[in-house]
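Shown next as structure tokens: one chain only, the form predicted alone.
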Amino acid sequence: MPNNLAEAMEVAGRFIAAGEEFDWIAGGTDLIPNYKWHLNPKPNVISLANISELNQLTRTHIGAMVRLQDLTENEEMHPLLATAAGSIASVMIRRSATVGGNICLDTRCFWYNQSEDWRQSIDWCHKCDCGTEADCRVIQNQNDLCVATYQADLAPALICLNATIHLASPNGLREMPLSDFFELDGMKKNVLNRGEIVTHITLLEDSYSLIGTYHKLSQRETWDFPEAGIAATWDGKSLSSLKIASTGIESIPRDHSEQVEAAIESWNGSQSIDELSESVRKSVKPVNNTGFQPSYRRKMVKVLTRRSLKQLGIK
């Protein structure tokens, strides 16, 4: 177990050489249930859980082993985070699970979130084909593109503030704008290179001046993932601030500032709220793969981008 962020890069160098498989494990709470159900496991994994500089917290600095509930009791975190991480799961899961896990959560499928007999039983899937090099349940006759679904709730509301996600490996240090982190693979996720990890986030203190809200559609009010979330902030004054997101739609969660930027040229007050909601809606591709069907999660988009943009009182 690494005391460091220097040691648990040479940790993983050592894995890297030798051509051995790991993890990276942080809080556990979607890695652990994931091993249990033989979901990609791998046979080595590297805890985060002593390294004291992924811990730290401020208004600007988000460690990426914070705790979810520490969002939500912070009261200089902004209130936006605090509401998205209130959303997620319960208590006892937030006090375990993290701010790097949540931002990495492995994206979530009805074939492949289930135990090993069950896949088994269908001939597995592309996602976890155990060597059988399956297609994938949704998609039928293709094993190219996963399509399982990003169902984290910190993503959107983080795009949304402009945040930055600083990475390290033992390659050395890179950061990028959040919305730049994902990829539209459910199996590959993100940028992360093989050895590399989520260190911390950062926000600008200029954040602080937005407004911000998050609504999500689940199908219970505890534990369950989004099957969609919408993010929205702006700075109560100027709609050229104004910033939408999504999440639990697709294999990654959506910055919407296309279709913010088309609809604030011709604003026309509620008529341009009904035609930004609806764009939002078009703009997303659910497919079959969660507990509600894709035409309802999709029209739910709409219902809650509309629902986002009064409460920010906009007009």
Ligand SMILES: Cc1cc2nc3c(=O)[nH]c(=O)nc-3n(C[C@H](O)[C@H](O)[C@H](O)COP(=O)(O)OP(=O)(O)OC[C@H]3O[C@@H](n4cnc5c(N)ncnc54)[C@H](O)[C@@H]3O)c2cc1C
Second form
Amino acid sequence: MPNNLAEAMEVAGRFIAAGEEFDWIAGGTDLIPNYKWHLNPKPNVISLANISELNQLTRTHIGAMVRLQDLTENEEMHPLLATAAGSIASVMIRRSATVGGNICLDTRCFWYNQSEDWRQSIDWCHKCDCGTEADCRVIQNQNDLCVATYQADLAPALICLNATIHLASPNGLREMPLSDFFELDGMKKNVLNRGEIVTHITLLEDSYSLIGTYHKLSQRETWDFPEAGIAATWDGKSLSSLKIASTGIESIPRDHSEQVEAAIESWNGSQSIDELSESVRKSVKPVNNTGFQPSYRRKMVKVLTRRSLKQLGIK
Amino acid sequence: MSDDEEMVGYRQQPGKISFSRPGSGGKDQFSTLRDEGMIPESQGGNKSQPWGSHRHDELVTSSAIGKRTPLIDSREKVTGRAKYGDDIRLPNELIGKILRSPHHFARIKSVDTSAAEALPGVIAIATGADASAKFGVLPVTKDEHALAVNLVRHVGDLVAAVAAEDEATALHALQLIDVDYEILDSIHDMKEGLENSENPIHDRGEYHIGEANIQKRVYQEFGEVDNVSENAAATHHSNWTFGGINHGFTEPHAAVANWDSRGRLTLYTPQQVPHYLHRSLADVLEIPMHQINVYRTFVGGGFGGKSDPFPHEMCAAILARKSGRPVRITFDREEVFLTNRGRHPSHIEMNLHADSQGRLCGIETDALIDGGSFASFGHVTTYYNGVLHTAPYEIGAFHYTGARVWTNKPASGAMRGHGAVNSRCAVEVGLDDLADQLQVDPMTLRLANLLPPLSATITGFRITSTGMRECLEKVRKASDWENKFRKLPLGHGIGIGCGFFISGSGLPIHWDPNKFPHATVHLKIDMDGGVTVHTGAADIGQGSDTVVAQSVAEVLGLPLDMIRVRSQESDTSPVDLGSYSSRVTFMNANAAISAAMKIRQELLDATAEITGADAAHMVIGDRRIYVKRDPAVGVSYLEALHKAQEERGALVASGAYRTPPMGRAHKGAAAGLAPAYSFSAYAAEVKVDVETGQTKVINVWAAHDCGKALNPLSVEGQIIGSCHMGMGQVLSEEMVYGRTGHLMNGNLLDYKIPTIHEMPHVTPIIVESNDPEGPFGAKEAGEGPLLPILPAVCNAVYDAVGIRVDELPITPDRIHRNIEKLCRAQGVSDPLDLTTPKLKLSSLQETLAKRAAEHEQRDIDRRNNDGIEPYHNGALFGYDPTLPADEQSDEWKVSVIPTSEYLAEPRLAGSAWKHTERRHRGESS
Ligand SMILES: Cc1cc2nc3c(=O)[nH]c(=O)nc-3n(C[C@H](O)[C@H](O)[C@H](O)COP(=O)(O)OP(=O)(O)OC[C@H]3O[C@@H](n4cnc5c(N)ncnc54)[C@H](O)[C@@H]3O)c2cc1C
Ligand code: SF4
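For comparison with the form predicted alone, would you give the structure of this protein in the form predicted together with the named molecule?
Below, the chain from earlier opens the complete complex, with every other chain and molecule after it.
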């Protein structure tokens, strides 16, 4: 168990040199259930628990190891983050679950998040094929893409707050806007290279002038992953500050700036709210691998977007 | 003091009252006088009895009954001392794991265990070859094996079992077992089960129905079936789909088996039916029953999901016998789902007819239920889906066709509200629709059609007591119904639903009720004065130990801490059938009371001997026995006890309960027969988000007639718990099977049990109708309270948005789909512009209100009148109430075999009757 970032990089470097597979483990609330079901377990895990650099929490700096419950309880933080974090799982899980783990959450699919016996019984699927070259069960007859769904709640809120993500690897540091972090592939998921970790997220102090909303579609008010989630922010004055992002629909969270920009070009009050909501709905393509039907989830994207815009007081 | 009472010289001196001596009379050393507020009027006390007196009145001592009592084992539970199935750790134990079928349906060609046997740490392996005997909870449908013999019938069916030194080794060994399967065509759609098949899932020999997968079929016609549609002024028609649901109890199944050095087996297991397990173990292990001790551990919830003898229990015993060491098998949650026995997925067609006077002139029900791969309780479930909705309403005709089919899924079985829940939901929603069509208040419609106390239903069930009317009236008031129904804005609604349930199944599964009792209780009191109760009733968390302790304490006038219950081991407890069909309080407490009455008599006689006073004038209270009019003449409980023991040591007594003869003679008449029935009415208030389809239940007013609340705290707990469980079925719970036939959500994240956030505010309302045969008037509160919540919520959704639900659960996507349809029908594009149903009372309302008022008086007269005439269903339709209507008119039918006319155009489940049993085709195999 490494005690600082440098040590972590060194341990990772050693595994890489030896050609050994490993996973980072933060709170373990995603990784351990997956390991129990033998979902791509690795022979080694490197714990981030003792790396104090990752624990820092200020208004502009959120360490990867910050617990979700701390985000909800810290009054300094942007209320949108508290709302989004507060919608995740349950208090007990949030006390272990971390920001980094949430952002790096594995994608989910009901053909995949099952026990080993179960998956064997359907002859596996592409994401964890146990060497069988099994097909994807959602979109069949193609076996090079996994379309499992990204169902973490924090990302759309952070995207709307213009967050930057910071990574570290044995080869050095890099940073990027959060929406660039994700890769549209249910298996690769994001840009992280082997041995690379998320160290922290930064926000500009300016983000605190934004007001935001997060609407989450789920069967129950607690425990459940988002079947669709919409975050939105603006500064309360200028439409050009409006941002919308979604989660729970595709293999990555989506930044809907494109739809927003098109809509504000010819903004026309409440009719535009409807049109923008509709164009956000059209831009997403959910597949059938979560609890609710994709057509319903897509329709709800529109409803939630409309609600968000109205709640923000946009006219 | 009356003249005929003699004055006696014996006076107990205050200083000589031996209460305070250690061990002499409970933890409290001070006197607690009899609470006259709890002594019934009939005994000269102050407790009013609006429902009349009761045969147990003279036993009331105000010690325990009717008091809010924390369960006597609650400390064990909250301190973590209680030992559940998996908590049993025996020295030298092995861990058992089960290899399960990856196929829906396949023939096992061979099983090769040699590689697994060679694995170090593996001690024993069992396969189907180790136990050939079949078992099953019902003797008529024994169709299970400890491990698959020849066929596997669903993904998860048990194929082999391994006992190893540790879990990892056992799991590894499973992977080394090589099974060669020949895959067979599986069926998943229950409708397919009705058709002939090349390889039926089971072979019933000469009783096999056609070559189909029909496990049980029922046909019943009662009353004026022929012209119901013509007589009807309003008709409701619906086709329901109910998803299958699982009990979702907290504790997964677990069993520990140990053979002692004398060759006796002790099996530790959380079981609702230890006695049925006892019998099955003897069959499967081929040893006599006396060689087996079934030890029921604490049970972490059952709800019907632990009321079958299970293959894994057999496996633990077989592995332990083979290895010579204790074996522990504990399930993970997926295995619990694969074992299932939950509520049947069902298709129910419901047709209700009301005539111009607002009478229910006919109920026609067709229920096709998906039994999965084994029979379990399914024989009974098939009947219950029909017969349990022949009350609380008086009806003009009842036509029921039911069929249970096998499919290649985990077996369905008994679950809280067994067989009654789905069709009850359909009936109550249908009544709401009838009221809507007739433009009358649905509460009044119900109140004007209730069967009275001491009556018989159309199929001949005997209703002794009913508090249905009071339930409805209390709920109407508490919920502010008049100001809410059809008056709330879009997306906000209120609805009503009722329930009716058995209080104990009249038929002991394994024997003639005239031969052996249903329940037996033994009492033993030695010099210490503490009372040991031996009972086989299985406390599964519902509080059966507490209720039996309370009953004994009440009769003997003792504090609860002097009663200790031994109910866990078959070695020491008399046979009890188990915890199902809401039978335990009714039957077991009755047995306990009759045992306690014997002890009571001995104590009274001893007191008479000491004091010289007449035992007939004595009462018990405050750990003393004394002359009622002259309390100083008396002795302490211990003095009386020691006197009674002088000649023979410990007092022992045995009490038993058996049902009175009842029911009619047609085939299937015993199904649904019970010595008493519970009644309930709930109003639910919901909010529906019309844009997303999400439903939230915000308030429930829940009135339940449990006869008498022996422990109001538990009754309320049962009501609130039932609301939670029933709400799960309405809102979100469903075992989802995917396109490959696999269970997609066999875990508690994806199987959506409501959380605390989904819970509405529940106001429990207890109605006590004082059942003449129940213990101190009690009936049941364990299952009945679940029934009304489903229809109450569905009807509230209708009130809120105008959607008639016919598919459960009402997940948001389903409701949303219906809202879209409704928008199209109403020609609006925004669901916020929908119009909701309105009520403009028709002239029939007044007729109904008048009839309800008359019936109210009729019911009060009946319940307070000893020499009351019989009342048979049919009186409301003009027949002589004192005789069954079928004995008065040829129009009124009793038939259990379909006519060829019906078979020409059968309903869905009714089409099961198009097949002929093999024995009648002369080609038995
Ligand atoms: C019952 C239940 C309900 C849940 N409900 C929700 C929900 O509603 N919404 C939601 O968003 N999530 C939900 N979760 C998922 C999960 O618990 C949380 O998203 C949590 O934040 C994950 O954080 P963790 O620290 O536990 O991650 P871990 O399990 O430790 O890690 C998750 C993944 O991220 C990687 N990882 C972790 N930290 C880093 C890092 N710093 N750098 C690089 N990679 C890293 C790990 O290698 C692993 O692949 C739920 C989980 C459970 C068990
Ligand atoms: S999307 Fe396809 S490949 Fe990915 S987990 Fe689901 S079934 Fe497997």
